[in-house]
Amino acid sequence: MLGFRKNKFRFVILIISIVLQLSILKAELFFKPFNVSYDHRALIIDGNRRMLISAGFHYPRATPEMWPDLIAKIKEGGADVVQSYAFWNGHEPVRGQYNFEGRYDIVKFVKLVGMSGLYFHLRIGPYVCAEWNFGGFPVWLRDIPGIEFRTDNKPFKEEMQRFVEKMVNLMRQELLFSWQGGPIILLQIENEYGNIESSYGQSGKDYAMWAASMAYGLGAGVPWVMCKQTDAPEYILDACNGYYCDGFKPNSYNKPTLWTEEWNGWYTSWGERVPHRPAEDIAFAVARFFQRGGSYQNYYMYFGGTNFGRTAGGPFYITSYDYDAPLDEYGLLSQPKWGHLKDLHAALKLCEPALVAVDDSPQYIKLGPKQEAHVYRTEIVCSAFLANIDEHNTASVRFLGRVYSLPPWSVSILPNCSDVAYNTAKVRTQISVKTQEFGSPSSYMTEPRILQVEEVVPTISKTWMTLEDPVGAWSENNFTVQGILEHLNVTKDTSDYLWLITRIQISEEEMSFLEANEDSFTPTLIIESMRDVVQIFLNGQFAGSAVGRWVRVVQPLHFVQGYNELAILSETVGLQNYGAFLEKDGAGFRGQIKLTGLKTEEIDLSTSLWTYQVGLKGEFMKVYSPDQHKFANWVHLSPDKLPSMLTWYKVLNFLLLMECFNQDSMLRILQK
């Protein structure tokens, strides 16, 4: 009887752990698994056409802690879907060593979109441009012998698939498919090569065809789209990419209209103005792309976020990835934008019956010379779409019987054919103001970026203090070869900066010229071609910088009799992120390095010898760690000692590294 009980007792406790682990695996299950296909008109999810509102969010630009509170705004804003690239060489820093923790881990990022019942669309790529550094592209790629990148080139192609396959089985092996309950409805393979394909002839026609046929045949079990790719061949979407995409059509009759990146602003590049695109003109832009037939719209960005650490593209595009987006780049509402295309979302769900139910083309309705109606109708429904695309006068309009009245530049959406319940251009969300007080403790800002000094309130009554970094060789890993080398090749993505030191002697002869004659003789530094920043220090002491994209650097210097040290500090502010032959951009210097002005014929120093040092010490030392900075030697900051070109500040819990050139300075905040 004891065993009977027992064997009762493990029973019972075999179906609870038999009961929980269905109900973790049913809530893995984010919706009853359906299918994804389209025809002419829209998509078609689980057998039904859908009109989609997209939010444009990279995971890596926010920490995993804002992740929930992004996604449940983009919802609550009114999208369906969660649009994001994914990122190679954040995915695979090192080749064959894969990252998918903390910014990086995509599984939980796109579980927690479907958690929310929001749908999911992955652009694998792997080039993704997104200002992100290198295009997304890790740096070990260009060392593949013989590489070339986006063409017919079996060494990419290579590496590509390898990588494009790595993520098409995580998601399938995570359950992350539409068809397996998971939210994934669409994927990208490549991005608007159509841009570029010309540049590489014949193997760019080919390699475009590669690439859509080997994404196909992964049978992931969703679509493929390719962006402003007008060859996609007639298995794969092509998509629109632009501030307005009313007047795209695919390139095949059988395939919806898709507008993958709706620019609903810009990025920041460093020094210049921060772009605005006011929410009346994103609206006008989206009610158009719906008006004449769009069924899938994504907001490139919904959110933009921060490009931490070293990923921001470039030259020079800054950390803020703000992007004049519907959400700030701290995940605040940006109003009246967030709130103004929340009332478009809620207006063209309206419409949605309408849209799916009409087969064909709307009926178009000329009402003026720049005013038409689109209709979308049925013996069951009826909504109409009125644009006025005058950008100066307001028109008065006669449709179905009733006048209405159409503001400059704008589109009044009708879901039932008669009652207006939306205007572009009428807001009738608050505009919100901010402050920022510095200082005031923010629990995601957790990794380096960059800001411009301007965001820096200079008044601060907190005790500062410095660390100075040392210039030239500070550690025993420096080495020293004759010529001068390639930055990346030296580098190898381990630090942005590249320390080149070489001596140069005067003779007692040349300094006496030198002097007798300094009104007509100045020694002077050529180098003939350089990216991105150089700062050049003669025996510790600062001489002169440049900045710019393979640029000529001419720089005076004044030496003493003997043995001086030229110290060359090389480095990169995000590399080329688009165009053509990205592998052969490379970094640091080009042509020769020589000097002139001296009583004897010009050096040349390229064919010197000089010492090759990665990093600065305070980096390598990783002074910004919250674990590591308290072991360093930092002195306070006095009022009255101007500091040196390299300082590290720290007050309280931040930690800034200044860097200045040309007149401006550049902040790296560390640690927040």
Contents of the next structure:
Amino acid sequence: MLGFRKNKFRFVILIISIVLQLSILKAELFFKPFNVSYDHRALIIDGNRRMLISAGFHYPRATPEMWPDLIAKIKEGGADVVQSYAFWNGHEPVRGQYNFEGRYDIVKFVKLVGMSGLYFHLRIGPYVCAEWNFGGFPVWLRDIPGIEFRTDNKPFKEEMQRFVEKMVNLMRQELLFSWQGGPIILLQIENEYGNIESSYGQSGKDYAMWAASMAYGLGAGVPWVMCKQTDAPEYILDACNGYYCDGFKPNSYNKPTLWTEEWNGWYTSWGERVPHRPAEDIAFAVARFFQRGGSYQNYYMYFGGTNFGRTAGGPFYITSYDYDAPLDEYGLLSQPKWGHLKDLHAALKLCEPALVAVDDSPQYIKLGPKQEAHVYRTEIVCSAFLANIDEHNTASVRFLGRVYSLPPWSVSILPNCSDVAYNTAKVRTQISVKTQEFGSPSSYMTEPRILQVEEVVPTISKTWMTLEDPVGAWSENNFTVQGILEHLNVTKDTSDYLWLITRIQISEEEMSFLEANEDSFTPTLIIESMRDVVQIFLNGQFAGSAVGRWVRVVQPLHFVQGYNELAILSETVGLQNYGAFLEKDGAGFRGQIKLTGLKTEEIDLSTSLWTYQVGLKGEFMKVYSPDQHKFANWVHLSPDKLPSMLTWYKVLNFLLLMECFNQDSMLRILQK
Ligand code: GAL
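Would you mind giving the form predicted in complex with beta-D-galactopyranose, to go alongside the form predicted alone above?
Let us now look at the entire complex, which starts with that chain.
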């Protein structure tokens, strides 16, 4: 008996030691455990001040298959850190049911970052903005009684804390914090709350302080950041976001100067031009930041990627989140941006010993009216930055006995205070030109484009197939109630689409009146306020549509005598992701829906019986998926017959849903 107990004891000890060894091994795969702290000059990593370059890369905006290659290109580009938000609505699509699989396998992602020798900055939020649907909030959050987002509100704070704790505990359990040998050196709570804090009065101030102390209290063991939060408490770092942050000063002398979002490009909205920021200007902004005392800078985004599925925020942000980033949507190097910034990082690294060695401000030398030098010098090292902030003229300046020619709007980096290793305006990287062939098997269409019907038709070849979606209710799953229900309360954001169908009776008398007074009386549907898109069908025929954010819709209608079926398709195009009071914004219709222009008084349709149908048939049948599309009755598109308003298109390897808006046609990519 005693022997058995002894053996059992030994067995337990053996198991414990194996588990311990395994976990140490696991941790050592990444780093030897190290501490992260900070002083007024920089983050202190394992006892040393560091100047850090960080690369923004949101893991669900690429597929896990793409992650290793993208991380390798980030490393090769000279970054030290990868930065990402955590996406609450992706991780907890249903309250209490978590998803850490596939594109949401954050543990795998952080481990890949660690394995490549890079650090990680995890911005938990959980409000993230990020042009992400509803700013990252799960839509079910709206349904919690008494909830008000991002303010001193008990139900919200409880939910927020639960998610933040979940993420911190997960990272700790997976040994991903620096002190465990993992790559995580920084965290973030909230996101740019300072921008909207005043909308909530004292409750906003109290909430910000609660968020800070709640986060800090989780004992994660690495510093927390609150970006754009000038009232961040002493124990939380504040940080700048913007196109230029070289004038930024943190709210305490004890904190280093951090730049959490260097906007090196921008997102694209429906129908708007694709933004572009030149590599020279980005390099200038970054060099100026380090010149004037900055110590951590993150590119937002280094890789932007794709808003898969229905993750794009808005309203009206598109599928691509390319962001004009150094790595394009497909993970290809965007040149000369990637290469020019790589050269910049190499030059900055040469300056790092001097930058971290100088404890106070660098020596400032005025070189001309719009030219200045900052010199980081100790007895052993010396690095200097010479800036010409004149946007138009080259300047010739004298610095430490030598003459330097500074191109307009540029910074020269002198790692040894004498030789120019890099100038932000001089691009040495070759420019790459990418072309895309419409519909070729090897290319993807990256941005949905607004096309005229006439523009689409000539491109139609035999390979195009179409599938019409029915107008109105298409499944048993519809219900009829009196009145207009709020869009999200019905869809729960399971679909962008909501059909509202009602019947309107036009009597013989009314019809004769309308016919007799055709010139002065036009029956007109009025929707007082709606967002984002509405399409109106009368008796199965398309009548008109409108697009906008809380706009009034005025739609003339041509009735027939007897019963008329009015079917309105209400659509969201990405839920609001920025601003105060997000929970109150909602979607669909506000105010009255009525019919005017009849012989009788106005008809208030807001109190009529309406049938509700969530989603489109093709969407629910997943006709866009590789497995399911073959089960639908596709027909060849013929240029002789223009397709109906709600038509799925398939050509080679992608599918589109085309919606025509009067003159325009909008192509939406539902799935690549
Ligand atoms: C910032 C925000 C980011 C992103 C960015 C624009 O203000 O923090 O999440 O939305 O704007 O791309």
